[in-house]
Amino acid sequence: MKLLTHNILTSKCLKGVTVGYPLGIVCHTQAKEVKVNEVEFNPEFISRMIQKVDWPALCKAAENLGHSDDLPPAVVDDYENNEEFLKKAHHFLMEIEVINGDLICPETGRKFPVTDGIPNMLANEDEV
């Protein structure tokens, strides 16, 4: 699951949740949990999904997953021109993916699994 995908799940379609958002993120101590794989970069789909980005939410998961060096601690001026900016941002959008791990509803405490890099958001029908 890249952080790009973390950025946009809640868990609002849970009882009881108004936001759900951000999820926390935790992975699993098992080796290998945690994977930078190298994906072009693409400045002009890099700098369209930053205005969609919750940057303090991305910057969270990323220091959860240990990953936070780098991360600029906030979106600068003028991003659309700036490649140094929009690298960064790719990197950390589009390349850091959770493999195993849990992502946990901020307001009722339930955990989704990811598994293989798949989130499963599937609530309980009790859940909904």
Second form
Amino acid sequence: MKLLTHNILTSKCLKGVTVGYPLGIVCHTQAKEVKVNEVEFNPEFISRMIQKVDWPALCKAAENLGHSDDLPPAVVDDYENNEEFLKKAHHFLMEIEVINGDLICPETGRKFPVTDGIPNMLANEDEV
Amino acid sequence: MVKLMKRKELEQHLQELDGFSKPKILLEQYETRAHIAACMLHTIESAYGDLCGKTVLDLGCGCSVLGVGSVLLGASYVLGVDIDEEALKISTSNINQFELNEVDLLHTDVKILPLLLRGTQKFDTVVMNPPFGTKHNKGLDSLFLEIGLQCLSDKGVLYSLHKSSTRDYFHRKAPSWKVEARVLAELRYDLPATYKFHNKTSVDIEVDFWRFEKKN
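Having seen the form predicted on its own, the form predicted together with its partner chain:
So here's everything in the complex, that chain up top.
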């Protein structure tokens, strides 16, 4: 699971949850459970994604994975022309992958397991 | 700008993908044949440019034939969603076989998907080959379509396959969904005898290739 995917997901499907965002990330043993894959850098695409993503949620996800110091705390003004910034955003959104761990609903604490990189967001009938 | 891959070449790549090992009848798991997937995706990119550089949702992805093909034609990010764990395992192996790092998979019920997605982060393009909504699944084809439309951004476009017998129904429904609906092609879906109730070796069914564009 990429952090771009994490940035999209909420737990609003659960009964009584109003925002359900952002989901916490817990990895069981950090060293093995996060992977970095090389993805081709496309500056136009990343610029477009920066307008859509919730940056604080991305920072929080990076922090959960122990990478917070590498990511600027806010989107810089001239991001479209700032290749260094775009490359960092690209790395965090597209290349870092959570392999095994849990996504955690911020309101109920309900865990959604991530197994082999695939989050399981199925909910039981009595939960929704 | 990278040159668009030829349809024939795309089809050859997609033929290398694995299909369902034990298809589940309740989920109407029919593989998207390489030929049909290649026709669909090549048209989406060559005629409309709706894959290259886009975020793509592969709804009810199964073995991710459409998702893998989307990346081969330049999609920047694909999310494949399916309820079936085994299908997702085959997807993972298909994605790894092509060494693609642009596809993520999500294990969930398509019915709750709109609630799982943050409002402002919807998809540029949805591609799907949903259950045809026959047998035990009446209405599921229409439900997939409505869900897919809810996952689209304001200028998003959805591409789907539906039985030609439902054409009038979707044309009638389109205005209430606020979409411009067009049948791009009529295809013959060569359904191999996947299930026991198919007593011939293969059955051809008529299928429409649809394009639904959001109207604002």
